[in-house]
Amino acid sequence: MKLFTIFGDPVSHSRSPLMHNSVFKAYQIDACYTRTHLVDGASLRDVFYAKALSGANVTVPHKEVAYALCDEVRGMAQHIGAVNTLVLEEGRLIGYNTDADGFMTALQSFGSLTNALIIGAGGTARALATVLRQNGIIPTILNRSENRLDYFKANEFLSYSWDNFPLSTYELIINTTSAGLCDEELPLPSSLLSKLLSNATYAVDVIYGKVTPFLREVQKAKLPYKDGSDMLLEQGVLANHLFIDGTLSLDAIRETMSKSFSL
């Protein structure tokens, strides 16, 4: 039996096991997917091998560490500097990023966009900033402090801390922070968030399965929005396709995975 897991802190909320196991069961694939609560990201590689895993997903806050621990990084992950999918290949740890393409698929229902504000500066923010720019949407990154903005500045993204942020108008506001995942915090000061939402057209929170404090403010502003469910599904489809060496079509995986959201 092949074993897979998702590494994260926190990770108990993750729907990934339900999603991936639904595919394994439906197509009688001899595999099992679990959760692994990992506090120390530096131990990820050792734990991966100790558990004799064939692959894994990586969620907050370990995506950048996972990138550094891979033997080889492929595809979009090379440009992003963050990995959310790991596959064991001939004993080597291969890293991918399925967040980026998954997000763009989830964004299609919003239609044409010209710019977006990304709140947060972690691995997910890197993925979304990169893929937005590749698709002609100008991203701006806003983080609490300057100390995580080096990657964005080095790659010539517009990026600001709360202290030097010039208020502007953005069509899409995206929360990539963990604010609201296990608490009642907003990703930005309430007054600043209110001003941004009053001039926005759409909003996305990458957190899924709950109405976060951020989304409650979005609802007050009467904006169309998405939580992270669509992105979760689409990145999961791509990750599963890698896990099973492409033996099923993306459509077949998507159809089965989407049903797991009603369980």
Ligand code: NDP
Second form
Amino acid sequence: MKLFTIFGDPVSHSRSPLMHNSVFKAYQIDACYTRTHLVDGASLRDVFYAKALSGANVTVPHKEVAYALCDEVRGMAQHIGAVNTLVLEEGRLIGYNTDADGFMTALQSFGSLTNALIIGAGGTARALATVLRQNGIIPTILNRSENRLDYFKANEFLSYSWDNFPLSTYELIINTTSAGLCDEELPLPSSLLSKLLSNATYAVDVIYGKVTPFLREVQKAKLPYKDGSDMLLEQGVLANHLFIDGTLSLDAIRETMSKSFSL
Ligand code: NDP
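Okay, that one was the form predicted alone. Can I see the form predicted together with the named molecule too?
After this comes the whole thing, all chains and molecules, with the earlier chain placed first.
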């Protein structure tokens, strides 16, 4: 049996086991997907091999560490510097990033956009900034602390901390922070967030399965919005395709995986 897991801290909220196991079960693939609570990201590689895994997903806060621990990084992940999917290939750890393309597919229902504000500067923010720019949508990054902005500055993204942010108008406001994941915090000071939302057209919170404090503010501003469920599905479809070496089509995986959301 092939074994897969998701590494994260926290990880108990993750729907990934349900999603991937639903595909394995439906297509009688001899595989099982679990959760692994990992506090020390530096141990990820050792734990991967100790558990004899065939592949894994990586979530908050280990995506950047995972990138550094891979033997080889392919596709978008090379530009992003963060990995959310690991596949064992001939004993080597290969890293991919399916968050970026998963997010763009999820965004399609909003139609064409010209700019976006990304709140947060972690691994997910890197993926979204890279893929938005590739798709002609200008991203600006706004983070609580300055020290996470080095990657964005080095890659010529507009990036600010709370202390030096010049207020402007953005069509799309995206929360990529973990504020609201396990607490009741807003990702930005409330007055700044309400000004941004009052001038925006759409909002996305990448957190899924709950109405976060950020989404409550979005609802008050009466903006059309999405939580992270569509992105979760699409990144999962792409990851599963890699796990099973392309033996099922993306459409077949999506159809089965999406049903797991109603379980
Ligand atoms: P990281 O740990 O890499 O980054 C977290 C970011 O959140 C940092 O910029 C940090 O700012 C900021 N932050 C954390 N707490 C607060 C707070 N209270 N107020 C303001 N900013 C805060 O996380 P990831 O990028 O890996 O993941 C972020 C979120 O995205 C998670 O909630 C994760 O579950 C979700 N996610 C959802 C996906 C989906 O498919 N729907 C896919 C990927 C991620 P600072 O630098 O100042 O500490």
